[in-house]
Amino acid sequence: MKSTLAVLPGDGVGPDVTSEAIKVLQAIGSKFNHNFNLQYGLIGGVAIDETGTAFDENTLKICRSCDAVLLGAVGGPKWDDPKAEVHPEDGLLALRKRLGLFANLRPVKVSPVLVDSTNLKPKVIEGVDFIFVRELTGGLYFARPKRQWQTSRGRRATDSMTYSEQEIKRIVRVGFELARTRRKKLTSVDKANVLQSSRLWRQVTMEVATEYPDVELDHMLVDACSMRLIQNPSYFDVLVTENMFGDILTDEASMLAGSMGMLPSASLAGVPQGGVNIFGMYEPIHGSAPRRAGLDMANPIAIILSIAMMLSYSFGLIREAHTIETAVEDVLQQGYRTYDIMDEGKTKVGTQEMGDLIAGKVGG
């Protein structure tokens, strides 16, 4: 099979760690017999200092002919200042935006190797495994209006989360279809006792649940559900949420599994279904860590399992996408670890050893 990957390493650590997804990427197409054509764009600061944009038509223009898009990170100190009209995370949006990427798949999954390397009780975290369905593209993140302004009182603000009934359908009918293919549980996760947008988000997803009959459907606030994936973790299967929401509450869920050095993701455009492919985004859920950048520290198996993600859902090879999650697992197991994730008595590498390791377990 040969396949076109759009690859945007962004800032600081992210070209660190997706020079080793890469190179689990090659060690699945040496295996398998596949080719994988890489074409390499600019995004974030990286793209702020050499075009003056964080997004810019070439790069929109090498995804869109690209079967995905693999991204490693963006921001860091240097483009902080928030008075600049330009932001490293405003190339992120954009790329979301333009590429109709409105659901966001973040998996949460505790290694059995790694029950002992968070800060909570191995009986809280054992045989957690649930997965996010976060709204991608709408919610404040998108407002309109979006803009700060000088008032005669001092400056003021505004911000507005606003969803249509379409934006609503689609991703919680995302949230169902996954739901289906796990054990049938879905918790929809809203503010319905404060919000217009989330009492909207509330009657609509219950109409959607009508056409699914076989998922169970609970409701849950968003400050009851982040108290929840603390206290109980292995109560939810698949969680679906508007934007902001998704956001946090994911970066929470990231240490029930030690580090957020552990976790991937997909954007995608469509409604996963099986058998169908579908055009994605997939980064690793961490930021670009710059003090990390080039000193070889950085955890990459959250991008190389967004590798893993990649090629079950855009390009349909699942066989290959088990061979990469089976790889890390094994590595893991050998008592390798990355800073992030270390704990007594393990082998401490850095971020190339680790794509070495996972790689060669790939090839072996």
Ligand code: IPM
The other form holds:
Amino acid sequence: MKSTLAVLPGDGVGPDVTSEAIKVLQAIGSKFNHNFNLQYGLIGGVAIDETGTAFDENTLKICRSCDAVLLGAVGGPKWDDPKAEVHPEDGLLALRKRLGLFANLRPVKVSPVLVDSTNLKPKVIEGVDFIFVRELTGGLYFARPKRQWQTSRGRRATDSMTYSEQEIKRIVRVGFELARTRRKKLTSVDKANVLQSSRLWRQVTMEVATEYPDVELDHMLVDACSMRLIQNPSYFDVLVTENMFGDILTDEASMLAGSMGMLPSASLAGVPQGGVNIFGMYEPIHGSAPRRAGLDMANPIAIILSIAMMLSYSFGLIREAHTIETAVEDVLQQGYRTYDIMDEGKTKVGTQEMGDLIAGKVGG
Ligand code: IPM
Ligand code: MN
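I've shown you the form predicted on its own. Could you give me the structure of the form predicted together with the ligand?
Starting with the chain above, the whole complex follows.
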């Protein structure tokens, strides 16, 4: 099989971890006889420096000509000035919007090998295995108006949370479809006791639920959900929520897995339904971690697991995806750790060695 992949390493540790992901992808290619054609593009701060914008037309063209996009990370102190005209993060938001990547999947699975190395009690996190479905192209992030202005009594600013019935329907369907392939339980997270947009969210979710009588649906307020994630994370199977709530809750949830460096993500342009290949963008959920950039420190596991998600959602290569997941588990089992998940008695390795170890297992 021949597939094309747009590769956007971006800023900070983005390039460090992206090259390890490519290493693992090439190992999969050799082992299973696939040919991955890579096309590199600019995004984020490096794109601002070279082209003046965080996501230029050329990068968009590259992405559109490919079957999937792999992204490292964007952002860094060099481009942080809140008064600047353009920010690296604008590139990521433009990419999501222009490619119609409305469904952000963030699985949180606690590796049995790391159960003792997180900040939480092993008995709380043992067996945790859920997936967040975060709406990615609407809500506070994109609604208009979005501006700051001067009044006679000082400055004001606004961002408003707006959702259409269609936007809610399609993202909630993603939640139901995923639940069908798992433990058939969907939790919809909103703030329907206060927000109109959440009341519409809840109504539409209940309407869509009639198409999925086999899935058990419950509704949870976002504040209660943030508590439940720590108190009893095994409660969850699939969660679906709007953009901003999802942004906040997934950072919180990442701590269950020990480190943000462990968690992959997929941003899809369609509803995943058995056997259909969907255009998607794949990235680790950690950011650019500028202080670690170029030091061969960052944990490449999140982006390597993102490659596994890409293989299954965009290329339909399920066996290949499992091969990567098993390779990651094996390397952890053997005691290798990057700094962020380092523990007593384990072997500390850098970004590249971790990539080599996983690629070696994949090929072996
Ligand atoms: C994420 C990030 C982004 C977001 C930033 C970098 C714009 O935090 O992917 O969660 O807020 O969506
Ligand atoms: Mn975030």
